[in-house]
Structures are given as structure tokens and as C-alpha cells.
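In the form predicted together with the partner chain, a lone chain appears below as C-alpha cells.
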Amino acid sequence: MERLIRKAQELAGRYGISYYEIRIIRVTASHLTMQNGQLEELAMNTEIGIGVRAFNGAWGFSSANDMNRAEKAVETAMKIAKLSKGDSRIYLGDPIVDRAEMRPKRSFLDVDIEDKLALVKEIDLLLRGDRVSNRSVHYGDGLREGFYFNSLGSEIETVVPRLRLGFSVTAKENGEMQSYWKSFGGTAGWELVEGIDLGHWTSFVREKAISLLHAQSPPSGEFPVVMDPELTGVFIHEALGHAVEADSVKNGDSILAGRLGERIAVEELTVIDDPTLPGKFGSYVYDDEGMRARRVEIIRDGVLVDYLNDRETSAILGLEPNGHGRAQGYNYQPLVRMSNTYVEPRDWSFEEMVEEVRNGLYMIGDKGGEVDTANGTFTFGAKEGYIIENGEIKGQVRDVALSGRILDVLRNIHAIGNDLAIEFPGYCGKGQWVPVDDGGPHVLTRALVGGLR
């Protein structure tokens, strides 16, 4: 390593390049999948490769998964800074010389593969039932070890376990399919696993998708929406969250550029995007541009006061970096990315939200979303749903997609939940997959349904 830094202080030195940073990342992970009790990946891997990023007023990146390699590609990204020369702008600050470890109370890579597999089979057993056409399990686990170092002199060694276990159910009769499933993850040990209640959780996705076959489309229209704790996640991540990320602001891509200290959304409204919340799936001590990872306020009180940074956006927009740009992998250049991103909680019982609600839906559960930051508009799924007619719940509703423009349906916000859950992991894509985590309590707004009725 120390050659390798020695190298690279003697290949800038050539190349004239004012800034630089080198990631060296380890992952040790397995992978487990099994469908009707069938095992179908059973897998224990290790990688590990080098990203390498130069900075000469646009930015030059090469990587390598073959580590004989490694010099070479410090060299290449070096090259292509020199050649590229643009007039961009980078937030630098002091070196940071730090060791961060994430410590699970039980380390996975001290669980057997044979326990593993022992607990995909457990559920798949627990998912079994009449109706039942399929049942998946999925296990994943991955350490990632990172060493980054920049010209700066941050030395930074980082250590970060994740794990997500989820599983599904199809269910059939008549000709009918309906699906229902549930994700549990966070960046911890195996004492996550030993922490699920397995057959609450199993009966609770067999019963759902079992359920759904009988589910009427929903009507379609704007209706006011309740959406629950996980629903409410995707709903601000895809409404608000990628509008903030600081790179669409930068190019121009986003609804939001230039609106910082305005009131975009009702008063009630404050949302945060939080990498240090302790044991969340999108949480992590430094980002991948070496930078501390920090709690942002993006909306406090119903008014834009933040975006999420990285090194680039932040010299560039004048802010405070946040520690918000984030990678893939060694392979992959950091971007803008969220953390955990939820709304915080009011004052509102969900009862008492339900009431408000003459003719609309009650919408559970994450599907996705998608959005267009530079139109503004977003489409998000659920799980499932309820009609909701004068203040009471009624007959649930299946296969929902939601729409809206970020603008109005963050003023169109009429309450917001006591009962906030952030624990809904899973992950974002943008062009590179980085794991995140969302949530909030009950929300109650307006949004274009999109049924069949």
C-alpha cells in the first residue's frame, strides 16, 4: 500500500494533477436463493479492485478488478484528467486519518454456509400453504473493506457489513396470480436475522398474497391517499429525494435548483436524509469521496434547506458538503446518492387521518417508484390497498401505481403520522445500485391513481 501511495504522489507529480483519490475495496459475500424449496444459488465470493479518480477541472477515473493492475490504472486516470481539462470546481478540506468500523454483535462471516441454508429452508418451509405457486427466499450478505487515500493525505480504512433477507409468495387460483413479499436488512450482523419473528412474518406475506387474489383494481382519478410507513419512504425518496441530490441541481436536471429558503411543501413538512442513523441499510461513517457521512435537514418545516452534496456540487452550489456521494463499487465513480430518507413524524393518530377521508385510498407498501426530476413528475407503487369511504376503511385493492408532480403533492400534504418506521431496505438505482433505506409515519395526500376501474 504504501508503494502504491508513493506511486501515485509520483505519477501526479507528472501529469500535473491537482487532486486525486484511490479506493482499494474488499467484499466478502454469499448468497443464497432458493424457489419451492429448490436451492438455486448457493455462492461465497470474495473481490476485490481499485478505482482510481483524478481531478484537473473534469474528472479522469480508470479501474481495475486485477490488482497487477493496480498501478496502471492510477496512471490511466491520471492521463485522462490531463487530457480533459475542464473548469469545474472541487471541495477539498483537511485530510482525515481515520479507522471506522461497523461491529455487528454476531459477524456473518462466522456463520456456518450450512445455518445459512439451514434458514432459507426454514422459511421456504414456513411459506408453504394451499394456493401457494411460489414461494422465494433470498439471503445475501457482503463485508465491505475499504481503504481510500487522496492527495490530500486522508487515509481512510472502513469497514461495513450488510445484510438483507427477504422472501415472497405467489399465489394462484382461478386463473388469478398475486404476489406479496418482505425485506428485512440493515448494516448489522446475523443478530439481525435471529431478531425476525419468522412465522409472524412468513403467515403475514402468504396471507397478504392470498388476499390480493380476491382484491378488486382500484378506481382511477386523484383521490386523497393515507400511505403507510414503508409507502411513505418510496413516496419521498421518488418526490423529493433525487429532485435534491445536487447533481441534478447542478445540471440543470431539477425542479428544485435554485429554490433553496423557499417554502415548497406545507408547513408540517420536514424531511431528513440520515447515513448515520445506526444499523440502517443505507447508512455508512464515510462516503466514497472520503468525506464524514452527516445528517441533513433537506426540508425543515416546509422549506427547502438543503440538497445532499458531494465534493463537486458543493464547491460548485457554495454549500456545506454532507458527505452524500457514493459508489457502487471500486468499479464506479461516486454520484450524488440518498442515505436513509424519511419524514419526520407529527402529531396525527392514523385513526384520526383515516376519519378525514370521504371518498379515497389507503395505500400500503413498496413497489418502486421513478421519477422525472426535471419535469417533476413521479410514479411510485404499492404493495396493496384499501378503499377508504367516509372515514372508513373498506374492500382492498391490488396492482396500484401512484403519480404526482413533486411540487403539488408535497403542498397537498393534509396530515402526517405519530408512528414513524424507518425500516424499509432496499435499493436505488442511477445508472449504479447503492443500498438505501426510507420511511415516515402515515401520511395523507393527494395523488393520481392509476386503477383499471
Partner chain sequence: METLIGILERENVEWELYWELGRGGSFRIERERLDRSQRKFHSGIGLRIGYRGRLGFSYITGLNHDRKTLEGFVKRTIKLARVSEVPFVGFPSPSKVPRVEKLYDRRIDEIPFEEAHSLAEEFASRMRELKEESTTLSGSMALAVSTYGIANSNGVWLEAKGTGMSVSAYAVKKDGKTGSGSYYQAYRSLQPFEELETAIISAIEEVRLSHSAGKMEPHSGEILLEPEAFRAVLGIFLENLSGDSVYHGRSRFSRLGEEVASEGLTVVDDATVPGGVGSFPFDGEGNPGERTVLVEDGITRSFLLDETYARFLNLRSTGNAVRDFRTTPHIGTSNVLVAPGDENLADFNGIVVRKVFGEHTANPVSGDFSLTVELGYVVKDGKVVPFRDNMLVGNAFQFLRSLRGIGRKIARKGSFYSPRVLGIARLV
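Show the form predicted alone, please, because up to now only the form predicted together with the partner chain has appeared in this conversation.
So it's only the chain below, everything else dropped.
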């Protein structure tokens, strides 16, 4: 490693490079997938690679999955940066020398692959039942060991374990099909699996899929809507979170560009992105630019107070860097990304919120959707919904979607619950996939409701 550091210094002098950073990443991972009792994937892999960025007013980037080509990757990145000759700026700051390890209670590397396969088989068996036409189980873990150094003198070692387990059921009857699913995940070890009540959750998923076969179609129009913590999380991640990623702001692709300090929501709303939350799926100690991760208040008491940024956007926008430059792997350049994004709880109980609604809906879970951060509009599907009439929860509805204008929904919030949950792990796509989590309490607002079909 000392040789590579000296070589990088020598090449930077030769090509006139003012700043460079080098990431060496090793990931040891296992993945298992079972579909209707058939094992479709059982893989155990270790991969190591190097990613190099050099800055000369614009970035040059190169990567290699063969450490014998590490010096060549460094030289290539610097050649590209020299040829690019941009006029951008980046935040530099002080060098950091540190070692940070997230230690699980029980490493998944110490668990035999036979035990992981037994887990997947057990879940598959538990998911079986009448009217179940399809069962799927996914298990994945990975230990990411990273060494980062840059031209400022930073040298940072990190060790981050991640584990995710998910399963789904599709129920079928009289030509109708409905699906339901559940995922668990975190920066954790095998103890996460040991803490799951598999009997409860497999039964829950199966019975939800079956009950949706007989659910009603939703009404359409603008209604009061109570969002459950999972739907609150996906709304705040997709509709608000992407709009405050500072590369979107810099590029003019966000309705929130130039609005720092402006009240954009009700006074009761505070929104956080926090990669330092212990054990959450989107947590980390240092980002992929060697910046210490830190909690960011995006909205405080209804006022937009910060963007998520990286070295480049913080310099261009004149903001404090906050450690949100993340890359999918060594062979990707860091981009501005979220981590664990959530709405802070207030003091309403779920029951009090429902009592407020004369004619509306209770919507649960995340079924995917679309957001346009430039125009400020969104559409998300929910796993399921329920009609609320005169303060009481009535019949179940299916294939239900929520849509509207982001700022209208934030300003129409009537109540924020006291039941915070941040336990909806997933992967966020933005040309690259990174692990994230999101959540919040129950939230009562107004939005457009309609069917997905």
C-alpha cells in the first residue's frame, strides 16, 4: 500500500493533478434465492477492486478488478482529469486518519452456508398454503472492507456488514392475483435473522395476499389520507429526498433549488437523513469521498434548511459538506445519495388521526412509483388500503395509488404521529444502487387517490 501511495504522489506531480482519491474495496458476500421450493441462486463470492478519481477542474475516473493493474488505474484517472480541463470546484478540508468498524453481534461469515440454505428452505415451507400460487425468498449478506486515501493525506479503513432477507407471496383465485411481501435488513450480522419471528411474518404476508383477492377497488379523487410509516418513508425518500440531493439542485432538476431558508411545509414537519443511525440498512461511518457521515436536518419546523451534498456540490453551493457521496462499488464514481431518511415523530396517536377523518383512506406500504423532482409531482402505489368513514376503518381496497404535488402534500399535513418506525430496508437506484432505509410515523395529509389498474 505504501508503494501505491508513493506512486500516486509521483503521478499527480507528473500530470499536474491538484487532488486525487483512491478506494480499494473488498466485498465477501453470499446470495440465496428460492422460488416455489426451487433453489435458483446459491452464490458465495469475494471481489476486490480499486477505484480512482483525480480532479483538475473536472473528474477523471478509472477502476480495475485486478490489483496488479492498480498503478495503471491511477495513471489513467489522472490522464483523463488532465485532458478534461474543467472549471468546477471541490471541497478539500483537513486530512482524516481513522479506522471504523461496525461490529455485528454474530458475523454472518461464521454461519455455514448450509444454515443459510436451511433458513431459506424453512421460510419457503412456511409460506405455503391454499391459493398461494407463487412463493419467493431472497437472502443476501456482504462484508465490505474498504481502504481510502487521498492527496490531502487522509487514510481511512472501514468495515461494514450488511444483511437483507425478504420474502413474498402471490395468491390466486378465480383469475385474480394479488401479491404481498416483507423485507428485513441492516448493518448487522446473523443476530438480525435470529430476531425475526418467521412464523408470524410468513403468515402475515400470506394472509395479506389472500385477503387482497377480495378487496374493493379504491375510490378516486382528493381525500384525507393516513399514510402508514412505510408509505411515509417512501414518500419522504422519493418525493422530497431526491429533490434535496444537491446534484439535482446544481443541475436545475429540483423544485427546491434556491429555496433554502424558505418555509415549504407545515411548521410541525421535520425531516432527517441520518447515516449514523445504529444498525440501519443505509448506515455508514464514512462516505465514498472520505467524509465523515453526519445527521442532516433537511426540513426543520417546516423550513428547508439543508441539501444533501458531496465534495463538489458543497463547494459550488457554498454549503458545509455532510458526507453523502456514495458509490455502488469500487467501479462507480460517488454521487449524492440518501442514507436513512425519515420524518420525525410528533404527538398524535394513530387512533386520534383516524377519528379526524370523515371520508378518506388509510394507505399501507410501498408498491413502487414515479417522481418528477423538476416538476414536483409524484405517484406511488400502496400495498393495500382501507376506507375510513366517520372516524372508523372500514373495508380493504387494493391496487391503490397516491399522487399529487410534493409541496401541496407537505403543506396539507394535518397530523404527525408519535409512532416512529425506520425499518424498511431497500436499494435506491440512480444509475447506481446503494442500500438505504426510510420511515417515519403515521402522517395524515390530503392527496389524490386512484387505482393502479
